[in-house]
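Only one chain comes next, encoded as structure tokens, the form predicted on its own.
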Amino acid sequence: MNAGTAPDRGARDNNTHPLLQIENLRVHYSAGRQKLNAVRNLSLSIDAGQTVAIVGESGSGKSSAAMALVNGLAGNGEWDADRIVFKGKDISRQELMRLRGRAITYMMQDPSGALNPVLTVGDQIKRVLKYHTSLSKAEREIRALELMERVEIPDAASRLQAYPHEFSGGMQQRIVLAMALAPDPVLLIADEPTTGLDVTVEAQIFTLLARLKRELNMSIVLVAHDLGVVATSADEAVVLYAGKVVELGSVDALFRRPRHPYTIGLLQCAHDLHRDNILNPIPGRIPGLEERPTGCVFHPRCAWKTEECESIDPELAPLDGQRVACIHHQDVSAATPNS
């Protein structure tokens, strides 16, 4: 490899499985002696290119599935899967694992807990090069600027010598995006990239993780409770509630039919905000760990409940290119109009 240059990527276009698969992810926490389930039976397929947004409310599982694919849960936490699958080789959890900050990495939520505040941002980009690539220091040097310039920090140069205190919220997000993107990785987890940040700068992120994802031909894990975010920037979409699939499909499809009483609600909301500066919030609120319902997790708040909500726990049926999970899918297919 040439100093600061990424290697051929051509080799992906012509790999016709997906980038990566994973059936049946299931993530718990352990509590004294209890085992509170996070995320049940969560299956991804991410094709090369593609983004695939996980929504849901705070508390849904999302960031637990998405560090479990890079094996950062906290202390007690665990996670396995029935099957995981790499460019169409089945590959064990250490196997994964060994992709972690390399292949796949990770962008963090929160910038100014990612990065460290007595390092030069250089320093850090350097670093992860260092331990991710085989460039020589020299190499690191100039792919360091290179990275920086990628992600459109002014004055790179010069700024390579700051430290994170002295860039604003949204250029330290970029220099989380800048060390994501080091060691070249085939597949970004972005993990509520825009947190905290103005509407401006969140449009500014995502327009360049755009730009990113197709010049690098690079696949994207968003996770997203914005569904005007990912109305714009995903692909295909995983509706997550209380640690179960709910819904999944493209996200036109979502956004045009959603079927599943949930996926309405969260659209309903961001509808009414947007239109009327009304909150139209779903009654209740999502369960804890320890409060799990029987039958259909969203019972307790849904509208369409009946008796047997309360007993069944429906598995994900398929309905015209999505695949919902609610034994009144149809009922609730046909009181929603097309948007």
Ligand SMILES: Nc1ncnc2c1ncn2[C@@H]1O[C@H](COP(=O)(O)OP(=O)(O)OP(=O)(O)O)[C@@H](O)[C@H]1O
Contents of the next structure:
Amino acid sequence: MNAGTAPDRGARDNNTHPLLQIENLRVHYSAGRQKLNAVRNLSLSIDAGQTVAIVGESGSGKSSAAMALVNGLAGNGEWDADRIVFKGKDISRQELMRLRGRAITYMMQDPSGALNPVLTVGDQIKRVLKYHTSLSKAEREIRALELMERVEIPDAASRLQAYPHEFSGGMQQRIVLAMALAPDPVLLIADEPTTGLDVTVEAQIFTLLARLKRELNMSIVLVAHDLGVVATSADEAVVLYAGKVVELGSVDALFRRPRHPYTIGLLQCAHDLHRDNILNPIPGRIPGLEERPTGCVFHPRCAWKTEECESIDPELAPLDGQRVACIHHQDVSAATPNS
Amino acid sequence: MVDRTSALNKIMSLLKYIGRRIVSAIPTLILITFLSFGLLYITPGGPVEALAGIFGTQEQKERIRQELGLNDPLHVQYLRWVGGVLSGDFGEMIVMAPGTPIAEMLRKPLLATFWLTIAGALIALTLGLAIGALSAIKPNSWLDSLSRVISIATYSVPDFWLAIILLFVFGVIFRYRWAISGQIDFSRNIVFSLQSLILPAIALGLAKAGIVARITRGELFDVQNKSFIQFERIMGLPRWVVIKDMLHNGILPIVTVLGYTIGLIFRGTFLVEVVFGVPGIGLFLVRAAKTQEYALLQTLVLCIGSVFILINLLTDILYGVLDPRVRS
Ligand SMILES: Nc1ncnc2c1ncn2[C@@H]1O[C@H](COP(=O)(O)OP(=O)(O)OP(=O)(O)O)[C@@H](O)[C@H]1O
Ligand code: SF4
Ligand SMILES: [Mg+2]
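Okay, that's the form predicted on its own, but what's the structure of the form predicted in complex with the named molecule?
Time for the whole complex; same chain goes first.
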């Protein structure tokens, strides 16, 4: 990679600290006078070179959490965290914000809408290079071409002058990826990067992401609702339900031994899908922001629910390297065989 | 080097697009020539009676028909007329100022209407864009509410009504000397022309500023939440770059209504001219219709139609310059 483009590269191989740690991230949206919590106390720790997945159904607050990290929330959104640690150093929210577009970049959930329709893709890539690297104009030209080739756009040289609408959805997402890689980031946040793309294209994008991650030795926060994707791409996963982390741990452990009734439900769902069975989703749906229940947020849909669950909001408690927020996790574990 | 080829590509595709737009305007133009030419045959009496008088003898009428070539087959007459138009010969006046070429007759009123349309459009656009942008920046603020009320109020009243009110307020109450306008002829007297222009232009512009403001507000507000704007922001691009992109994309839908709005203003000038007594197309149209000045009517219909085609063509071209998606 080009040495002139890596201002924050120094500690990449330093394994003593996680790359980025967030403690108790909270996101809320204001609606009229109300403040609605979209994410409550989410903690993340991302090691260098690792992929951490944020998993959950639609509406669970995944994008809200991911967007908060790059200060990209909608106008009515606000966020806050108890502590932010980047490469072992406590930093403020402002300092985190200064990393965006440089050390931390983002891939949008919506590939067809993420590119500016009135500029050529080459100009859009070069613009990122212009503001976030010290490359000269001629060097930017070369680097933009390199990036297009890196994300495997066929006929890259002439395609630099094409406009976004002249590309398919999968190709557009590759260009978004090229833009996100342009400043040579140490952390890439990929928010459901294959939404709206068909299965083969989806597989290609994930293969590409995995390869690039290895080659560039970056970390990835992968937002996903599909556990199959998580199983193949991520090292750690955080399971989010209605803005709350209900379980987290290594992907191996989570898949081998899910502890939370919600995670168990999600996995079952994924298995059934895999075997082409009748879809067996968890009954009920995720509550909207203004209708979040008291006690355990999952209780209206939980098969293990007792009276306690309606009043006590369980803490995220450590359990053999995993962490789980369920009052009855012992009973649940006892009744659920290892898979 | 790549920059230059990409600029060249852009210009080439733009030229092709403009060519296509011009070609596709031709059928409409031909249709309009049919309509204006046909006027001759649907106006009662027609040129023969206008020339010979209602009491003209049969022989007199026949001689006139012969002279005007009205006995030739229709397509010959049409082609002769088109040929004349193409070489700048629109025929002659018969009743109002016998013998005067139409082209000479229409030069001044056309210019007056042109300036009136431009001035009205400028007022509508600057006012509309400014109010719309201000309310998009602070949605639901008092300014936004005020602009909504003003917008709805102005676009629900017709321009000639506004013209009458302005005439009453400035002419009757304040006794403003220029309330009744005169010639708008910038080659003669600039100050006088500007003074004659001001009230009618305000009436025209104000009536359309409201709709421009509402559309501007909506578009600029929507574009803030577009994914690509959000992406640019979280990629840490400078604020002014993001704002520039918001304006560029937000203006596109406004351009589509631009042609339509200017067309409405152009049409609005006819009545507003009559109210203020501006000797423009509007006054001429009324007189031409009254006196059955057929060649004048034909030319006016042709001119008005062509102006609409031209306005549409120009906005299409502007759109093509701004949006690569319509070029390809
Ligand atoms: N700007 C906003 N104002 C109010 N509520 C919002 C806003 N953005 C998101 N929400 C709400 O916050 C909750 C979480 O939304 P978010 O987009 O983070 O979910 P998600 O997990 O990313 O879902 P998806 O898989 O559909 O992308 C949802 O209930 C959503 O309706
Ligand atoms: S706390 Fe109760 S309701 Fe919540 S997941 Fe555990 S058993 Fe279900
Ligand atoms: Mg999302």
